[in-house]
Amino acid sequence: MTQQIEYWFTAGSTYNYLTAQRIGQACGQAGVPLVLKPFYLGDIFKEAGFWPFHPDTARTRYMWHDIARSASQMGLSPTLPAPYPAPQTPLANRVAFLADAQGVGLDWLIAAYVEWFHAGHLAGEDANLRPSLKAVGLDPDEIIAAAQEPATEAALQTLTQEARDKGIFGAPSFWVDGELFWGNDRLEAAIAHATK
């Protein structure tokens, strides 16, 4: 029996740019149901006293090079390095939750990454949210207002606690039938597990 994939992500993850572009097609071709799970990874990093990519370090330089290399292999042409980090990521995560509730979560996530990685508008900033929401047929004023509501914040806190409970420590991550797969390069392994 095919299992669903829970796609755990934060809209401020750099590597998630690659995953957002390919996970829909990959899961569709494999017949694997996909469930979007935005969460506050920044909170988990803070609790761990850890931040993975500091400015002008070998690791961060490698990250941008690695993303550029993978993007080229996928036929994508982002402008890198993109602005980073994205301090308005929590708002972007709440918008992702609301867009998903409207049935366009993945489409919005892709549009938001195009605004960030191609146009230089950071995740969660007004210059990113408005065009990306319009691109998927949502009213920016309505969605941005709803993203400020306590109920939306509570939903993201609940998802973040679920991520903690599952031992999720990075994004993108994939949860399949009790198994955790971390990183864009583990998507195929997650799909294989879901269809075994």
The other form holds:
There are 2 protein chains.
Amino acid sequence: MTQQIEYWFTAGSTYNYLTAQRIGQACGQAGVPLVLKPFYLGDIFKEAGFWPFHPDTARTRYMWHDIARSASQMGLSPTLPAPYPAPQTPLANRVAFLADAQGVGLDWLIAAYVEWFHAGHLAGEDANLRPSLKAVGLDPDEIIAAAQEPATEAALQTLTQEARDKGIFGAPSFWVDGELFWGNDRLEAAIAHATK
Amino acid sequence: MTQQIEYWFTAGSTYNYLTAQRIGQACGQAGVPLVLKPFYLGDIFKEAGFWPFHPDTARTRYMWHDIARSASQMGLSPTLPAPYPAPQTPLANRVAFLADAQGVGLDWLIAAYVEWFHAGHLAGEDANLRPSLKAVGLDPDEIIAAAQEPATEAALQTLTQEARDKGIFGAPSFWVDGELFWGNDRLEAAIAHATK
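Having looked at the form predicted alone, could you now put up the form predicted in complex with a further copy of the same chain?
What follows is the whole complex; the chain from before opens it.
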């Protein structure tokens, strides 16, 4: 029986730029239902005392080069390195949750990454949120106001606790029938597990 | 023109267990020359203030689960989690360098990982070095003595500086014609780049 894929992400992840662009088509072709799970990965990083990409390190320089290489193979031409990190990522994750509740979560996420990686507007900033929300037919004022509501924050806290409970420590991650797959490169393995 | 692959590794890397087992066949089938480059990744981690796998973290638990899953797909049955980290890794890397100079670098590396991941003897410890060296026809006393020589240490320091200069920050890494690929999962991309 085909299982669903839970797509655990933060809108502030760099590699998730690649995943957002391809996960819809990949799951669609495989007939795998896709469930969006935005969460506060930054909280989990803080708890672990870990931050993956500090400025001007070999790891971070490689990360941008690697994303550029993968994007090129996908026919994408982002302007890299993009500004990073994105301090307003928690707000972006709450917006992702609200956009998903309106049925346009993935479309919005892609639009937000285009604003960030192609136009240089950081995730969660007004210059990113307004055009990306408009692009998917949502009212920016309405969604941004709802993103400040305690109920929205509580929903993200619940998701983040669920991520902790599942042992999620990075993003994007894929959870399929009790198995965890970490990283954009493991999307195919997650889909294979969902359809086996 | 087919390019060679430089295989940058530390004998103390966990994911390198998988790479050691498959890189010889993968390069052989593709007709890609393979050059072994052991180096002191631990020094580079220290300089970066970074250690990837602390005990009892979600990241480390996932790492062992992920290696077990990949090993199973390769028909391997290691006993995991293996003891980790391996404090004698620098010695193991000097032994790798010397074994490679004798033409059995990769064979020794595989034997050392079998000792570590299947028999529970940490990389670089006597209980690992002696059987793994014997398994590839080398004299343990002779190689272990040579591994303490200043010239061997100097060779590793030179390799480690070359790794720094190439922006290498993790292992296994593959360097092909000026392009860096990090991680066991990227071996296929490295081979594709070498044969394009």
